[in-house]
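Presented below, as structure tokens, is a lone chain in the form predicted on its own.
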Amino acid sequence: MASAMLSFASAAASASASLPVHENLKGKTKIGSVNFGSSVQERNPFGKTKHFGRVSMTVAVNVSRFEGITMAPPDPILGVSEAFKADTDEKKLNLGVGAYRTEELQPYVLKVVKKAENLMLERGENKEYLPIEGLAAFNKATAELLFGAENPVIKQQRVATVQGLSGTGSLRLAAALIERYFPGAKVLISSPTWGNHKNIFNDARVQWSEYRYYDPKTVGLDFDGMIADIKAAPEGSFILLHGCAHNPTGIDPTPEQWEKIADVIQEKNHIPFFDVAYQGFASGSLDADAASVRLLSARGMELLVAQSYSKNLGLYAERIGAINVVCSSADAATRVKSQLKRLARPMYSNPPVHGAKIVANIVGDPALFNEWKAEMEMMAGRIKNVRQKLYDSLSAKDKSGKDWSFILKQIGMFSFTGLSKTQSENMTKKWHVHITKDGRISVARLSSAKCEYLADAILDSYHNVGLPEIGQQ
């Protein structure tokens, strides 16, 4: 409104040269039949007053209705990329955001994705709206990838699958379902966890608390603490679990530990809620990376699973994912799906089609599917090689006798270095290595050639900055 009024005033002022000036009354110059006064009216931008039988108009600039809105803090993860862009040092490294890079540190578009897109162009596929639940072929493919095509939950049609806006949108839709149909229920989140989890549940007005996960003394899993906290949670809580490649730590439970986790969840009548962002991308095997989800579903539990294809197919910008709800019956699954659609409709109406068709085309074509698995193995293999090179560089350069083998025990895109906030800041300020303040590095954005430089930065920050105790915050 203010800009519109100023524009109006400017236009009128520029027009004044061609209009006759009739008279001057108490410092107010009347131009034509419109009087532009010096007084400001706060509520009415065009205050009308009678003046010698003519209507005079005054222009005012109102104080913004949005003055009370404060500046939001930068996102702790995406803010790393903003700082990286502003850094002019030629040695700079961006190890913040979880996005795969080649050995040349360039973005990578999977070859199989390009083939699938070419097929779509050849077929002349249209851009019509999808149904609220998304592309049927995608929903079928994604549920089968997750649980296995022969899984009883698939055969018995006990899975309600709705295409979502990648992992974030799928989690948000599930949070809305919890808020509406499980009022008062609490979600337990690992400490630490992906930075956006808490935002999602806060905005959905779903209560959450944390369970112990990371042990700073061992830079490993605090399994006893995790089990104790899940046991102590109110019965019927939702337990948010990372299906594989835990973000940010890269630390996963062993198969035996997953069995114990399943035992406790069943004992307390909790509902497992998986976030699966790296299926096939962590180990290189779609089946291995879905083992935790399949273990709990095989026990007959009802559960929720959010999926993303940003990482394993490199479809970061396509925003393609799904929310799956495993129910005890096909009838329950049908009703749950209807309510997920009802929740999605006022949020975003229906999901995008391009990424969904890419996934459906790749999974539905045996040749393309095999190519995809080979490319996932290649990407996972490169990350493992870089992880090994970083460990070798740290071990060779560090004469203190510290054991850095925890880096090799971690899996997936990320590695939790154990650096404190102060030490992480030194990584950025002195070495121009941009990481999150919790000491997490994205190994997927690292090249073998940069491992020695990164090792120097880590060792300097660890030994020479602040308290050397791992995990000290």
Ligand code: PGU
Second form
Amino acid sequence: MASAMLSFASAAASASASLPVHENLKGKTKIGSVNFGSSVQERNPFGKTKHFGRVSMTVAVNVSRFEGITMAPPDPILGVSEAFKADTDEKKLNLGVGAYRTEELQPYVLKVVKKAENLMLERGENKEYLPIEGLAAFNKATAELLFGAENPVIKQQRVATVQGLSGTGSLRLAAALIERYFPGAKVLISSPTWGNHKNIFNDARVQWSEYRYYDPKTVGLDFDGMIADIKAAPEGSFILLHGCAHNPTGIDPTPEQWEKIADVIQEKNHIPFFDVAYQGFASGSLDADAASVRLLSARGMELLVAQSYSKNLGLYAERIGAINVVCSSADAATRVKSQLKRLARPMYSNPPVHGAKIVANIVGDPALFNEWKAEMEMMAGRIKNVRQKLYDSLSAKDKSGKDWSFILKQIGMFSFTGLSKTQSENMTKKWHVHITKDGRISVARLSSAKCEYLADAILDSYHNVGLPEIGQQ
Ligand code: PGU
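Can you switch from the form predicted on its own and show the form predicted together with this ligand instead?
The complete assembly is shown below, putting the previous chain first.
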């Protein structure tokens, strides 16, 4: 550690005390050196002096009060974009973060979003604060998109909806609610899951454990393991479920399996907690992708649903989403909403307005709503085409007889290839194909033109690198 010096000089005593920062951080008031009779500048040639009344403070240049803070590791998902930027190879391909690209590998702003933004500009809308719970028109639209406008939970006003900072912020708010009102309750998350789920619950100080989900032998769902683990969880646990297009595996339960999942959740008095980050993006249909949530709510269960408009409307950076809590009475929903607002207020005060107005304007205008659905179908369709092309390339090139058809069964933005960590690293180091180390490929970022190259990279990594690990049997 660099020798950090911080000096407090009393003007009256003309004395200064220098203490190493690490000692200061430990809360000690040990005085490292005391000098009399010389000016602060003379005593500490590296220091800059500011005088605040009777006490002057000298902070040395190039040293920090934050000396004790170590370097954090890069984020396993967002860090992939940083590594991609640093890669100078021409062939480089970024298949890390789940964000849609066009066939030309460019980001895509939906036409319907541009139209809604133009309307907002024409109307000259103001930038006043939103209420803590967000834009009323957005909250109404988002709950209706999720449950269906005719759903009894909506009609009976049993849903507490609060606009959140996209999917992540909405999950975090729900985690804060669990921490405050269900002390000691556990959240069960799938193994594997979106990596940030663990961070969210850790930071909210909510206990979590995993339920089995992915079966490497079949590259499919370990349904029996999932049911057994949900059954074994302490009564009244929160069960985190991906509403559709499970991230990272792309494997969803069938409608029949959802019924059984609902049975065991009900039996054990658990509370379903849905993460819906891909409504309309998985199948192209908003209703089909909300089927799991609607199925469980139709059983009269109380449940939580976090929503995101990052993918289905391409509003990634606008940070627009919501947390919905379905309660057994309108009265309970009113109280839950009041507490969600109370939790939000000291965290971020109130949410951003721009994305909320875009969503409300699109959903509230039948013509724009239809345009959105068509664009969503187009995006979902492009992903399906590229998925097929990748499968075709792999099957044509791989002479080993390995069956790659699992790729076609997966849905949503991703393909979980079963590549191990070392094999995933080979994808990046040798082929400059940047993917997460769990072997997940963001198919939404792939173009047809790059499928052959990607297939070569996958086959080389799969057949020539490392010992068989999980996912390779
Ligand atoms: N929930 C799931 C299941 C997700 O996949 C994501 C995004 C989110 C929530 C949160 O998205 P918001 O933008 O906060 O609405 N996952 C993507 C995006 C990158 C990331 O990790 O945030 C991904 O690549 O997994």
